[in-house]
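In structure tokens, one chain follows: the form predicted alone.
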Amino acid sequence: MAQQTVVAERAALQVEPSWRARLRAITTPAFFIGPALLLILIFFFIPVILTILISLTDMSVATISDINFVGLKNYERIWRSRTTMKILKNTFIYVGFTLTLFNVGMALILSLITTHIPERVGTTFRTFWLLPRITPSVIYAIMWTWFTADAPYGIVNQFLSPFGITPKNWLNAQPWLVVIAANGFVGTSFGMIIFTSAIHAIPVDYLRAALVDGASTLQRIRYVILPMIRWPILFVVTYQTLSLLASFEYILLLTDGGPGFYTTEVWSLYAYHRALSNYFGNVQFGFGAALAAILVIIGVIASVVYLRVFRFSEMVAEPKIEVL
């Protein structure tokens, strides 16, 4: 009888929440997430919509007073252009090699090395590696132009000449090599900082346990450190891929898409040249917007692929705890 009384009292206390409580449950989360949603709407969502709308018109300097809706003609023009495949290939070369060799590969190697040496030495090394990132872009590009200049001025030639390598202007002879290296030394610093922070965040007990079990340094890296930093690796790979797809700053400063016919022209630089910096003066906003819209689609596809490859659903899944 007493147990039934307690159950009845608990049921009486579970009163349907009032409209004020319901309103508070809705408005409180909206208050915190509202500013972020507003910024995303203004600076991301609306620009994408405007870009797609402009890509469906013939907007240019010549038609600015009489803009017409042309539908998918700009996209058809991209498909039929003889330069499209070349520029798309250049983009994949630029993003692929810069990402794997520097932005992720070298960044991960440097973070592993600098966390397995005395902390003061590792911190000093990482600090010096940040210099390219904080150097103004124009100064940084001029430095690379000087480094790769023809003999006797180029520092690269001065180092390679004793090995019997013919001196040359490397920016003209091997433009992709210089462009990827220049971008890579800047991009490496970002991943290096993220990976180093993630490695320091690993509980030291895991590493000590592996050491007690007789694991070597390479085994600790393979079986303890790398699995524990899957999240940061996914973030760096995805972020740097999207960043490289949209960036053309150093290519513009070093080669401006040359030397020659679209030698180092990537998709984002091609869109910039068509929409904002045409040699003939007739900048084509509609065509450039179509190029930018395709770049957005490529970025979305790359992000989905990364989420699949890294098994994102498993990383965010709730831990399975067996209750005995």
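Residue numbers count along the first chain shown, from 1. Everything numeric here is computed off the predicted structure, so don't read it as measured data. Under this definition, the rigid core comprises the largest set of C-alpha atoms superposing within 1.5 Å between the forms. What changes on going to the form predicted in complex with its partner chain:
- Fitting the two forms on the rigid core leaves the C-alpha of I49 displaced by under 2 angstroms between these two forms.
- Relative to the superposed rigid core, the position of the CA of I301 differs between these two forms by less than 2 Å.
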Given for the second form:
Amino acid sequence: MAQQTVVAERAALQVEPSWRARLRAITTPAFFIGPALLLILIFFFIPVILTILISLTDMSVATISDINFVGLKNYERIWRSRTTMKILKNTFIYVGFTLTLFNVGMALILSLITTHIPERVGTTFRTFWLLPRITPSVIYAIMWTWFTADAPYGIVNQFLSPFGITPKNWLNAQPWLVVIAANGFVGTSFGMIIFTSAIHAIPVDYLRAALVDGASTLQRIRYVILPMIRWPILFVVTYQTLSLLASFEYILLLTDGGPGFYTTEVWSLYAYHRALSNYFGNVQFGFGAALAAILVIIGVIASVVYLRVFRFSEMVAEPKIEVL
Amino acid sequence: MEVRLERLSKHFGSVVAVDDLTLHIKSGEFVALLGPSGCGKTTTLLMLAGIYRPTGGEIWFGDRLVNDVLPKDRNIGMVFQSYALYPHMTVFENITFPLKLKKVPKEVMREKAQRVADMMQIGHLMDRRPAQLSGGQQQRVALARALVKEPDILLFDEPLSNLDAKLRLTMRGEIKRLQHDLDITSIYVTHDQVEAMTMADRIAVLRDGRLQAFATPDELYNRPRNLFVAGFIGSPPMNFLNARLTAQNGQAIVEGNGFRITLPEDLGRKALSQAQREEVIYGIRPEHIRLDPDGEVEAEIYVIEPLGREDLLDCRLPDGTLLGVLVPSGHGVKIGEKVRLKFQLDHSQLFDPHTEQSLLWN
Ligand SMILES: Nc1ncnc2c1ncn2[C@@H]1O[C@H](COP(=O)(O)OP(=O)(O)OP(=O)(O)O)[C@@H](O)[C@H]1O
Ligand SMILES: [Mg+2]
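Can you give me the structure for the form predicted in complex with its partner chain, which would complement the form predicted alone we have just seen?
Starting with the chain above, the whole complex follows.
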């Protein structure tokens, strides 16, 4: 009986929505999402499509007046080239180590430390760590070449010689170490800021509850803080992977892909060299575009993998509001 | 576990949150910390939990001085106002978290968790996450997590303030019963005096970080030692009237604007012997006044607030003072009507207006 009433009431309430309401159900979301969609369209999709189109041609300085459609030839060339493997490996080394050691690892450690010491000390420390980011890249890179220069100039050598390590030009001896460290010290600050604010945003009751429940500092970090900042971590990992994949300015300034044959040449630098700064003056736009297109694909694959690994769908709760 | 606070204080910079607080809590006792917002209840509780370090004074658990003992070594259970259930853990993981940290074997852990969960009637919710529970269920999970480690002391920080009125009533009863059965020393922070009165064995009333009274609900209600306690305990609150106390023919007479009463002999004698001056504050609770044509006070009905079983009448005295009067419904009076009020004089309270201390109960 009671059930019947409820059903009847429901039916009575289910009025056909008017066309106005239906239109509004479309226009309201469009109004809010529209500007962002437009930006993505203009600055991401169109360039990507242009890049892919160019990558299907033989466009270069030599052929600029007579561009031919060459199909997948540029991709075939990349696939067959022996350099490709080397560049790919370099890219993995560069992105992998900078990301794990600095952009995420060091950033996490620093934000955890600076949120567990007195507030003022922590803030001061973080501010200092931001200095390289506001230093012009060229100056920052030159400073690193000075740091690592051979005796009698390099500071690194002066620190290490008391330990019996022979002075050398570190940029030549350990190019990866220097490239990763130079990038890392700048890259760390981004994650550090995001993680610090995420840690500060954890309601204090959770941390108190963890203390009362008997957690040591490390246990509290592992079981309470890290799970609660999983989303910012995913964001930083994804964002920094993509920006590292695309970034090459410090490598360009420090080693320019050397020393020697492609020792520190990463994918984006390779694309740059091929497409925009060829030594022989024959700039190959088509080939470079193909390289760039592959980079985009690698980036998309990486993002998808991250979303899976971090179980993104678990983190996103069902929306609490179902009508707009 | 017996708990003693000795001259405990806590300063945050120049803010004195808790000031010279001494409390002796008996083993198995249920004590409420009661006071208005910002009076230092939470601060006191967090010092007991070991999260805040006292600025001065001592905290004793039994014969152990715990000032420098870490929270994890205090064996306390705590229930927060926000519940503080870890959102990324299931109910089962939440409840067993304290055991997991202590490296209790899996089977023991499961068994204990099931036992407290059944006791709290949440055994069927073990696989849910906090976001998928109602407020009342979350509250029970929080309690289960506090109880699972078999604590010596239970601390509650306004655990019921986020629940609806009916559920609050149910949980009030349940917590009290649970505490009684388990016999765990409990300290319960609240700013709701009804909650404190109904649940606690003894109530510590705080104001601006200072202890105002520490007594049984009955004593706080019937024999308040100062003006603050008298006004804070009881709902609707006690009425206060400015008056003069004089001795006439061996009787104690209280006289104010529009009223004149003779105190019962024992109260009168006490008041006269304590009074430093003629001015006094006369206190009487709304439930101790009734409508009576022979009453000694004349007043006009200003507002009628029906409460169901009773009505609260706001009566205006000739000088404009409002007096709350609680009478059974069906009294038949209307707004604007002139009435006479009769005080139950043996429930009179008298306070010194300067020291705010009771003239009867010190
Ligand atoms: N971390 C802090 N830093 C500075 N002042 C604080 C801090 N914590 C509390 N106080 C101050 O100490 C006083 C007591 O605070 P407390 O949180 O103990 O109040 P409370 O009795 O629990 O109040 P409520 O009922 O609103 O929860 C307040 O004046 C508050 O502003
Ligand atoms: Mg509080």
